[in-house]
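Let's start with one chain on its own, the form predicted alone, as structure tokens.
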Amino acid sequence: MNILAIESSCDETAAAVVSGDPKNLDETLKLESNVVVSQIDIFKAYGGVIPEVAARSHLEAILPVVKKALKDADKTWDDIDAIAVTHTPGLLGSLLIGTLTARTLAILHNKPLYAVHHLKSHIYANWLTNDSLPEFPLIALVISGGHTQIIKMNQHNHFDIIGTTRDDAVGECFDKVAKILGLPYPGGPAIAEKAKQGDPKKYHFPHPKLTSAPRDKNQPDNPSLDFSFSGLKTAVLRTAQEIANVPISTPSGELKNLLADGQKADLAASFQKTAIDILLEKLGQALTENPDVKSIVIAGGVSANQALRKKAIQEFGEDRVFFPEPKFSGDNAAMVGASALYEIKSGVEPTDPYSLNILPRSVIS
């Protein structure tokens, strides 16, 4: 079965033919193509992204990567079975482009159409190439610049969220940190880049110590497995503004010009090192509190940073642990494809693409 898939969700354009039997899929799974059309160069300028120009982007270049895709895999729109996109979360603009195009191509060539859940996709893309894959009941940590969520599987399809961020996502905080430094965007590798040269333990930030209401009254509050990171945002750019003696009025652009590289890389460096303690310490609590998982699995963009890649094998054991390759961390469409083989095996019926409102079809909690 061939699927053709197609991504739009932020500022990555992309398409991927990804080939299996749903009935065997852990043994035949394929990559037969996957092109990505980035916009990091545009938004660099910028910060971040601008979701208007975002959606503009995404509709000069979604049919040539869409054709792009269908050559590189050497396949016809004869052999296509169906088309996959991601229809949420995301930036609406950005959603709309690909979902249209998709809803449009499978009316044109009477194409099934499978609507996916875009952390469902960063989750798959641990299965994409993988010489062993995760074994079930598996806890999955998805990070990324808008979602933060710790996610319990017990099979394929069915998703419990037991931990989220209550405030910004981890990958965000990544963001807004390199913008206080001066840092190019995208924040998560040039803060990584950054922290190689700078003493993660020059500053000490805090470690959020969220809790949740027990269900009787009389009891404690219990620990939470949710997130919460906005503190930590805040306390860089305390003692950012500490460093450089200014008012904590001093506005957070002006502090790039007032600090020495060495400080910004002690900075990046303590940032990084907090942040991955704060995940990977909810990470050792949900295994505490779920003793049945057998795999760990991680994804999403913050993924790729190679310190909590190190610091996750070293706590939990590298074969217990799950990283999608580097290239497939980020927004991609082969991990929309994986995504969508494993809801065709889970029996999931496609979505009607002459329908408004698509809706997911999988079983989250």
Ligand SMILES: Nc1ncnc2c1ncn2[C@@H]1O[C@H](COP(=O)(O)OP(=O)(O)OP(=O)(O)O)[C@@H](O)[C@H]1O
Second form
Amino acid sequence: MNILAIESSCDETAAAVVSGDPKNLDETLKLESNVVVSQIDIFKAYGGVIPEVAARSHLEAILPVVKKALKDADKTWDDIDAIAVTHTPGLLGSLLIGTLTARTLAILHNKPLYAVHHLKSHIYANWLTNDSLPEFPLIALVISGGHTQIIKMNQHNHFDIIGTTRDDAVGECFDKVAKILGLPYPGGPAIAEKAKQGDPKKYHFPHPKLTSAPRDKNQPDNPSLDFSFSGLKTAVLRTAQEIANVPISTPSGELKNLLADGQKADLAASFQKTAIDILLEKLGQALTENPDVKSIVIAGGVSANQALRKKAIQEFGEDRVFFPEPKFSGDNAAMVGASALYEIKSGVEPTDPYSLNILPRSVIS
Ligand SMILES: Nc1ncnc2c1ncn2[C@@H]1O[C@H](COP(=O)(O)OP(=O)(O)OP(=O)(O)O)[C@@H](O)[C@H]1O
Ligand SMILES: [Mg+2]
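Give me the form predicted in complex with this ligand now, not the form predicted alone.
Whole complex next, starting from this chain.
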């Protein structure tokens, strides 16, 4: 079965062709093509994504990207058995371009349409190209620009969120700290690079301990597995102001000109160490509470971080921890195709292209 997959939830316009026999996916899943057009160069100038600009860029890129994915895979529409598209969560305008394109192509070429959740796709990036595959039950740590979640999966396409962030996502925190230090967007890779020159033990930032139940009833009810990253971002800001010897009323945008290069490197290294420690402590706790878990799957843009990979392998063992190939950590359509194929394997029915609902939801359901 050949799936044409489309992803446009944030600032990457992507299409891919993924093939596999849904009855025997663990052995047959194959990536035929993978095209990603990133808008990073546009948003570097602004230091972050502007939703309206992102949507317009998707509109320009999407049809050429789909065409190239088919060409690279050496497939025509006759070879494609189904279309998969990210329907939520993400920026509404960006999602609309991808979903409207997929719906139109599904109607035009008379193909079944699968609407895929973006975070499921991040998890399924781990089934794309790895030699060995994770075993169930597993715990997935999804760490991206918009989400930080610990999810238990007892089987394919079964997701139980057991921990989530109460405020900022960890990727968002990398991006905001990078901005304070005057590093380019996206902040994650820039912080990781700067941290190489710094001392990770120079500054001590707090590890939040959540003890009260979440206010939102839809959130998991084990507060100790929840995350909070907004305090870490503020702690870095206050430390930067202290080092620069300026009052706390000093705007964060001014600090980059007041800090020496070595101070920025120490702040980046200490922040990165704290963020990784917080993530892995909670992951360790989730494993203690779920002793039946066989594999750990780490997914989402922040999973590209090499220091995190190294420490996770040290703590949990190389055989037990899985990461996507770094190029599949961030947004791409190959992971959407893989996710759709495992949905089909699990018996999920296609969506009606005339009534696809893309209202954003922040939980996997
Ligand atoms: N090497 C790295 N170290 C730390 N963070 C990184 C690294 N590379 C990328 N990131 C971060 O990953 C995030 C982007 O990941 P991703 O594309 O999965 O997020 P998103 O799609 O915007 O959000 P979501 O998937 O929650 O909808 C950014 O915050 C970026 O800074
Ligand atoms: Mg993403």
